[in-house]
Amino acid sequence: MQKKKKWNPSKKRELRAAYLFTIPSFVGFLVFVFIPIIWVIIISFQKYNVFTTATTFVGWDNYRQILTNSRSLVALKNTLWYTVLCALGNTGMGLILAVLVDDVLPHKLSVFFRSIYFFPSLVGLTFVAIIWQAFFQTDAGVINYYLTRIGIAKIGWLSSQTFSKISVLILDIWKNMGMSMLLILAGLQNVDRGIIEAAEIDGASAFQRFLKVIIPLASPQIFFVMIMNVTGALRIYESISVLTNGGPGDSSRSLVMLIAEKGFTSFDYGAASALSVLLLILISIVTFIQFVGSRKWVHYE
């Protein structure tokens, strides 16, 4: 008969002292994602009336809903452009300028630059958008201004259908790539100096070492950025609310836009729900294919 496994007072302490720092977290958990992630779940398969609480269950019409909306739809298509191109601008262009500044800039000016690419990270996104907003203006904005001036028409940023999606594209990466540089460049230096050199003498050109040993040594911290910009685009809003307010018409409205629109303008809690339940699912299925992709190309020893 197998004896019971004995612990001793230190283990116990231990082991108490452990659940004890883990009890806020969970309960924060608890409290602000699970029970809301359930509630919003339930109203999503019901009609709901914020102003006197009274609910009736109509089962998934919410869903056939959004899913027959001609509005529900557009705000999907613009959700994964966003997701797809802000997600690979700002991984890619972070991964150019952690190794540009980790490995062609002295390091004085890698210092520099470093801080300087960072900084649009530090600024409030609201107050960035307002910025961009001028600076997109058709007729005084800076950008047409020099546009004009190299004999290039003046291009509607915020007033066409085509470049609204750009301009917002333009802000986030602005925005978020000094965080992915940063991140990627944490990963750059970590990498064996020695395998570096050993491919150069080799005769591996630079962007062959650049192809063949920086992206494999530093994958799983490209891998990270990848996850967390594929998950802020699938949640942008404020740079649109800001620069287009999901203009015009609907042809940069992004599906988050669209939840607060139905659950704060419209009261719709059922098809803001319904949105919400779709877009949680949206997220879990493109973090899962990001995993099982990463298995090719992630490489942690």
Contents of the next structure:
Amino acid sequence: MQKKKKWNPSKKRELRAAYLFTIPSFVGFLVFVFIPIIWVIIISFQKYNVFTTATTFVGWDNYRQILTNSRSLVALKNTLWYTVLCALGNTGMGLILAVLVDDVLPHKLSVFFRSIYFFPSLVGLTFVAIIWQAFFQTDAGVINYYLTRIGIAKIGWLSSQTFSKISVLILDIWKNMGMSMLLILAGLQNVDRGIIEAAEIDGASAFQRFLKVIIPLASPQIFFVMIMNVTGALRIYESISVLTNGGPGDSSRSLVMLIAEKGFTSFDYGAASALSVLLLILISIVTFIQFVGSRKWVHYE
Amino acid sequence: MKHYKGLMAGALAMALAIPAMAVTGYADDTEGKLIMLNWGNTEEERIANEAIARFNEEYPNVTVEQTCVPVESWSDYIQKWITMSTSGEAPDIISLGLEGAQMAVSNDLLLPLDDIVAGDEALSAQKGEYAESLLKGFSSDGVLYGLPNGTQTMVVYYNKEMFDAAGVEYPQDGWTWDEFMETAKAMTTDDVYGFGLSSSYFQLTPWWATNDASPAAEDGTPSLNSENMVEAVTFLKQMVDEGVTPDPISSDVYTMFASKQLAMVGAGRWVLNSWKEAGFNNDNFDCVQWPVNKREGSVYGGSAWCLGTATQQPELATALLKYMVASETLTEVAAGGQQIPPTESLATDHAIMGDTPDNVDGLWKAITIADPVCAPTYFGDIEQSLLRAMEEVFSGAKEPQAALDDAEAELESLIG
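Pass me the form predicted together with the partner chain as well; I've looked at the form predicted alone already.
Full complex below, order starting with the chain above.
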């Protein structure tokens, strides 16, 4: 028989305190994450009438409906496009800016630029969207005005099927790179200066120092930022909604936009829930792959 | 004789006042709470609050809680309504756009108003004032569900100075689509577009109406790819291809008209305030009815006050409804400059509508010949499907027939 573990009173008190401290976030998780997820899974097998709250069990019908619909496939393709490019763009730009601010710029200027780069993360997207639309308009837009000035034909930033996603990408990176920069910067500032100086003495060039010393040492932060950006991009909504609203046609529509349309325009909660479940699975798979892959390149000191 | 008339008038006034006093005396004691769901900007919220204050003079013990939200889409508004209802705050009285009316009726959210109106002299008199077309928009199977408080329509505005400079004749009521296209081409230069086409559901409707088409048939089934719809969309695409309009997807046509980049644009009354502020007056712009292809027409939308089926106090809610559609309130709504009043007497009163542009009466005329904005029970879906198809056509991804066929198929599978 196994002997019962004995706790001394101070350990017990500590344990109690630990539970007490976790209760608020646990309750929050339960009420705002866990229960809604269960509810969404249940609804995804039902036809749900929002007006009467009457439900009918329909089995896999909702899943079949969305998996055979060409619009969901377009939205899925767009979402993956955003995920790769927004995540790479946001993390990459964040890293470049962080190194700029940390290493390249003189210290006095760096505070100023850090604020400038972070500023877009603080403003409400809805307000700046009006300005971005003015930039992107085909016939009265600022960007096309300068393009035509240098002899390039007008581009339908918001109105061509090819460019609508690129416009969203530009807005999304502008909006989110500041946050990535700030988080990576925190990692860079923890890097031991001595190691960098040692590399310098050994004759490593600036680029080699960056690639072989700084990136590996800041890799836990870069990894965290990458995960954040990938999951964020898989759920991309706001940047699209304020700029193109998914159009023209479905050319810039993401899965979350389609979920919102199914749920709040068609009032088809069943299909919206089924799509949400599929998105949840997709996010889980991608995050799992990232964690597995991270063992190869993330160094914890 | 004079004296006798005065006496009669006095007696009549007394006779009328007695029941009124009796009602007031009874109402004074009534207690309760009413929840109001309204939409619009802060100005519209203020106007409703003032009407509530007048209601409270008669019913001092009744609290009215107004929730006023801006409307991006009517589906969102209905969603807000559902959320309020499920959280135990179901609204008693609702201001609803025409776009959401059939959706609300089909889901049993609205009380029929016929008996309530018939049983009330003031409301019956009020009902007689409305344009028949407006009441039809808020009726389903001949049953009335809302009393309108404002309406909106579309006419074509044109910049007179630009027409004078180009030596082009001003358009006249009854002009045709061909004449419109010729005019738009004649007005287009390197810096100016002849017409600003707006790719929004409401703004597109006059093109369907004047081609005797509609996104949904009379029986409520979708008809996005009917012959006349395809013909109208082909005409709009031609406008884009000929370069007489800026890109309809990304352009803010009302700002462009104000900054003199457009010679013509389609709009209702809601643009007039901002244009006047931008320096427009009777000398430099005017309006004309929509160009005609198969028949004359335009679009009307609007909003009405309705009673929710969830109300526990229908009598009190009815009393408040009367204040919301009283001519004092309607006049204030109209004075805001956004909406067109729903009754002919107010809508043709220049003290309310102003004198700019010269043909300001054309707005009421447009309403009398207009079709309601097409709003079947599945409004959210038909709006999305049609606008997606329009974007596909304008961006060159699909031909009009193919885009509308696909949209029709998609819509039919959605509403199954």
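Positions refer to the first chain, counted from 1. Take the two forms, find the largest set of C-alpha atoms that superpose within 1.5 Å, and that set is the rigid core. Just so it is clear, the structure is predicted and the values come from calculations on it, not from any experiment.
So that I can tell if residue 21 moves, could you say whether its C-alpha shifts by at least 2 Å between these two forms after the core superposition? Yes, because once the rigid core is superposed, the C-alpha of residue 21 moves 2 Å or more between these two forms.
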